[in-house]
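Next up: a single chain in structure tokens, the form predicted alone.
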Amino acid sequence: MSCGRNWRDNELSLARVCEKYPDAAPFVIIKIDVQRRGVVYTEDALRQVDPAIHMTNVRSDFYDKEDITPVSLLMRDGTSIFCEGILAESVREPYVVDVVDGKIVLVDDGLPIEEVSYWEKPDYYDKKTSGGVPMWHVVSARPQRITIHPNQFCDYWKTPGNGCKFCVMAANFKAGNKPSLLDVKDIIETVSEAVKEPGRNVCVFLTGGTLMGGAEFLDDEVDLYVDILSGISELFGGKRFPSQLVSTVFSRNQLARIYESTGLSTYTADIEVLNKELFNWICPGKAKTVGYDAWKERLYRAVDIFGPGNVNTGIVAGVELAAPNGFKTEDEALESMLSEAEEISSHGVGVVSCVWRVLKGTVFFRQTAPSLEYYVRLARGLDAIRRKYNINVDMDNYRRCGNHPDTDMGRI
């Protein structure tokens, strides 16, 4: 998809989108646009950063940074904005974070848009494990969530051309000086320290790259998560605790093993794009090893184990319009995405979206994300489908995740 350098003439503005869709909270619409376009910080904004208070460091499978810029932003209603600076596509200029009348604000085209604040770092961030590893290397944080990325590489990238075309994991791993697999002991120690901070966390979250090996395909990945979740479960007296696993899509037997031997409460396996032909093109490794239809069927069987409202799948919204094989118009893409989302939701599986951030190092890094209006229409549609089928996705709401504009709409 291309919008040309005069993109403001070819798309509805933020103000016009807010006016056209009054049922979508302005906070949600702003969040989408900032994630879609990225941010830059003025010197005045950076002077407001206090490394003793704010998160400036993060290490994960997708995103490593250690500088003076904030990890991310928070709006007045508690909505998180995941923004990684200037994005690879430069058709649309980024938002500017500046200081106006003593307040940190988002500025677009010279106009202040909304007040924001910087994420505050948790207490454990300045501590080390017994092995001397900085705890922020082991477990990252969101404003109300512990985030664990135990495998920071993906086996699909071991075969040239098999990685997902929007994914930056391989580029991030090669650019960083870090192990692919974290030590389970370090993870348990860090989580044990993190949960001591009162009122900070509402959920423990795990995700990472695919591990294909084992007696059965993906058993190595299952073993890793069982080891970690078993150790964390002990911190909660062996009981089921607020938690989410985002992984490759496992077989019914593998999922049953995880559920029965750990305290995991919710499960997600991201299908990435809601179209079989585009799935085969964009996610060739997943297509070859599992397949689109089998991916969906495994999600449906997961509901039998975890229960309705405890299973969902994510899409990278916007990649369905990537050139040259994507949909040619936003209307066509929207109709297809929502039709397939409804079919999946009718089986009790929630469908949630994140905003496609066109990042350097990905196969798609020269592409351009869709319009703001497209994302708002998609978010409204996904929210309406979940309401229709009475699917609760609190596992991915604004407090536990904050990455999905459509689940933010569930607050309304």
Given for the second form:
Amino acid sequence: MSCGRNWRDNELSLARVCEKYPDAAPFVIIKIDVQRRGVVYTEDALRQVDPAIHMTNVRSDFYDKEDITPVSLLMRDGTSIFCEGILAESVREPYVVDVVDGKIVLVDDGLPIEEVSYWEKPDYYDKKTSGGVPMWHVVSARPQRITIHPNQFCDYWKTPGNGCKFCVMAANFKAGNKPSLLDVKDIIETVSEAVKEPGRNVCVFLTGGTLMGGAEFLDDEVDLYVDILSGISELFGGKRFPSQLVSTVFSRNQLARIYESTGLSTYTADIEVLNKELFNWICPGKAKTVGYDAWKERLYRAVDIFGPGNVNTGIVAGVELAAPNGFKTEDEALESMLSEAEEISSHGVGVVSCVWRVLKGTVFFRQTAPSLEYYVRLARGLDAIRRKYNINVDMDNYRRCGNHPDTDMGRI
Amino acid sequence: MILTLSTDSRTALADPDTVKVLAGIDANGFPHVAFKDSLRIRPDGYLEYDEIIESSDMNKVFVNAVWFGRTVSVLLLTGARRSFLIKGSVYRAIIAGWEFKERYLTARKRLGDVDLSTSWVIEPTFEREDTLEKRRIEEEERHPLLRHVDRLLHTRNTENHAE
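For the form predicted together with the partner chain instead of the form predicted alone, what are the coordinates?
Every chain and every other molecule in the complex is listed next, the one we just looked at coming first.
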């Protein structure tokens, strides 16, 4: 997909998309557009940042930063706008975060669009583990979620050409000075501290890069998550607790081991793109080691273990239009994506979309994300499919990830 | 500049004996009504209530209202049987941060082992005392044509007067 300098003339504006889809929440549409295009901050907006209150530092598997800019934004309806990561150069200008009439607002093309606020940091953020490691190095936060990235690298990137083409994990890891595997004791200690904060967290979330080794393929990754989740489960008396694991897709036996030996309540294995040929091109490592059809089949088996509504799969919405092998038109892509999402959902597996943020350091860094209208149509379609198959959004709603416009739509 | 509520409304909102009702419409146009004891006025003049149940009808009404600019209504009935109607727009949802933590702790202190979904902030845009006697007098002054004529008959008035 290409996008010229006159991109505003070539696609519907925010206002026109809101008019054309009056049933779609303007808040969700704004969120999509901001995530797609990114933000820059004015001096006035940065003066509103209080590092004692707001979250400015973050260390995760795909984004590390310590400057004064806010990590991300919150809208008036409680929805997060996810701004992490450094967007690649784009012909589409980013939104400007400015101060107008004393309020922090998003501005586009000189017009104030919507009021926002900055994510606040949790109480544990400035503390250190008993070993002296800053806790924010170990566990990152979203407004209502504890986020753990135990493996900050990915085995697929160890073989040239095997990494997912939209993924920034390898570039981020190589640019930083941090261990690939975090210490499990540090993680448990930090989570123990984080969960004490009243009213802060509704989910403990784990994700990280693939670990292919072990007696069975991926057993090392399973072992890592079992170690961490077992320790966290003890904090809850061994009972199941609101939690989500986003991992490589595990076998039925591996999932049963995790489910039975920990308090994990929901499971996600991101298929990334809903098309076999594009999966093979965009996620070559996953394609070679697991394969598209087996990925789906393993997700279906996960429902047998975790139950309907407790398993989903994420897609990086928009990569299906990447050149040269992606769909040539948005209509064609949409029809294919929704058809496959319906097939997967009919097995009780939810499909959630993330807005593709074309990031620096990825193989796809020269690509352009689709139009705003495409994302809105896709989000509406996924929301409709989820309602049709009665798939609960609780495991990945607006309070948890905050990066899924389609599950935001499930709020009403 | 938001509408400043009258002293009487403010007093009613602060009175624990006042019955507080919220009303609004959902995405399908269905009305929903609920008692909300936690409804209160904030120092900045906005109203606020604590929604305990994330999946409640009223929470969805409020999400729908903040998304699409719908109005919500507040009805107050005091212990002295005075009532007040306040209409407003939903300004924002407090779901995280220090403000949320304060409200979460307060709600749990007040109600025991409960969760808190959201504290919703409402900007008042309209206010009226709805006590029947007051409204009845206002109605007859403003709309003298809107009454049954038998009430105005000379003999009837005389009879009533004689009684």
